[in-house]
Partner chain sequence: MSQATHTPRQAEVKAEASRDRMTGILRAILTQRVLLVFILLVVVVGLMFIFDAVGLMRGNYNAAYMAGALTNVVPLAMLALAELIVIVTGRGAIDLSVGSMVSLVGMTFGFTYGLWGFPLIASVILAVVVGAVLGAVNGVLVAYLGFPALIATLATYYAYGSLAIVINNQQPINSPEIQGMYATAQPVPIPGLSGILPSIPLGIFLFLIPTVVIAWYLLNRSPYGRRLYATGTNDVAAQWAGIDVPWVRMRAFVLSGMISGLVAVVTVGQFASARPDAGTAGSGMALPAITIAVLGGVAITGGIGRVSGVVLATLLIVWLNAGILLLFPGNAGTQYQLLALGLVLVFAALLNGYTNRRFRVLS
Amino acid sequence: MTTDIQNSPEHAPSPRTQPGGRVLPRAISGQELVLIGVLIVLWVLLGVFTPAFLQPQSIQPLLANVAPIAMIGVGMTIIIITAGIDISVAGMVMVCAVVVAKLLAEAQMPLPVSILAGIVVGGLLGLVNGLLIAIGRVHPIIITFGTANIFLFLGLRIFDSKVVNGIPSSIAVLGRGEGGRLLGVPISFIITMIIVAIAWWYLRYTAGGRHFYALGSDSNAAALAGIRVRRRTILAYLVTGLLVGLASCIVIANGTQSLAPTVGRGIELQVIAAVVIGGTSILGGRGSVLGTVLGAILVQTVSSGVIQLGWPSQLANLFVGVAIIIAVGADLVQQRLRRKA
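Just the structure of that chain by itself now, the form predicted together with its partner chain.
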């Protein structure tokens, strides 16, 4: 009799909840806990071996350098959750940065107007990607390889083979120097964390946010469930473009008074590295922006740690590569164990 009662409809577990009553995955995934652990170990080790590392003057620029990577990483996380990818962010950074720099230095526009212009330009470029991918229904990696070249062309044309000089110090408010700090924390990092918090809440607790995951798990099923797949896809690339626009301003501010046509080079792979180290699955449907921030901090910690230990700075990329393998490998092992369980 008891079994009958357990199997009766009112006692049967609702199909919407997993055993344990959870609908959503845990707020902090195992991958993120591992990352936090690794970061703590790294920081302690670096603090022991190089006393300069745990000083504010070493942590502050580190966070300022994390800011643009993590900010673009928020957009890239959303894109990768939808099972897409965006190779063109380096080109976008170049276009946005040179536009903002020229507005500031040559057109003498006020800072807010210039930043806004950068965000609008970034949004437009992201929209181009989104429209081509959603309407053309082509694999995102191919389209963004193409637009990457086109954006680089645009950026280099605007640069006109010259370095932009005389960027006013007003932009230092987003920089890594004294002028860019609030209570000792870089303002750019605070802005990034606010964006991360909003994105984390949106992706986790709103229907619109969950649609990105549904789309990435199975776009056909998502379409049948009534999700506007094209609109979601365009939105993911548009948001990334807007964030790239803002991040480009931070990139300028972190640099010197002049901007060279090499700006943004290689940033797309740094961002993708941060996202995948953070546990977002490149196959789509799984991931969080919190992991991306941790991934970005890890990459920056490795880079600045290598320099502070007095090793050749190029060695940092070797450790970034190893970090990617370990982080994704740990995730693969977890997945396999879960499947067996």
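Take the protein just shown as the form predicted together with its partner chain and give its structure as the form predicted on its own.
One chain, no partners, no other molecules: that is all that follows.
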């Protein structure tokens, strides 16, 4: 089974052999290098046409906005690697955010306790998705479409059609303001990059991480090889839920001292866009959390650049949509070429 995984597209061997004779995939894929190049060109062009873009006042909010998208994207990457998908994350963000906001503003709970509560709630919601998908054996898009509506209903009931006001400024440590930076970098972005580094290491260097790729390549073959498919499926959605819970706290911190029932709206589209643009195959079996971070930065760069250039905001959606189509099309072409080879 190890040989099959190492020969998969994501684990194509490199010329470098590691101690013990095992050949590892390249640390940075070709698509990730392309994304880095595209980002460099975009940043240079935006710096020329809108010099304010390269100022700290512009870069810091951009990284703060990237943080929750990339954080949820880590979990979504693992899910899509297993040939799944989760379109309920927007509803999960709403539920987690309103729980945290009410604990802070109304129950006056300490910040660490409130954040922990948000993570636990997110984990429970993710666990519900994982159990329904693993046990029911229904396509993830059907299950998560159903739970998305249930989570949205639950969130609206907790909001009780009212804006949550009086959120204490203590949560600003996770936001885009002065108190949320370390050496000029948003703390939320630093936390996200630590999570990305852990996930990158886990997927690349551990047997458990490679099991996710095997599951996405062929779940039946993975089961025959002794991989516990249901457990891995549940774990993927549980991890995503936990990350959504933490990301919802960042979403609150990036806003004002109030929280509206519209929180989280559309975030699932941004996350999926970041993952797909980052090179994760929508068919499963191939992907990288590093690519997801680069995809999230690209999406936010386009949105920020369109605004600073004074162009209609709808153009950002157009550009991101074109990028998604190109990424998916390139992936499908590569898949067909590999099959012919």
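Positions refer to the first chain, counted from 1. Superpose the two forms; the largest set of C-alphas matching within 1.5 Å is the rigid core. Values in this document were obtained by computation on a predicted structure and should not be read as measured data.
Core-superposed comparison between these two forms: the Cα of Gly321 travels less than 2 Å. Its Cα shifted by 3.8 Å between these two forms, Ala330 is reported here after superposition on the rigid core.
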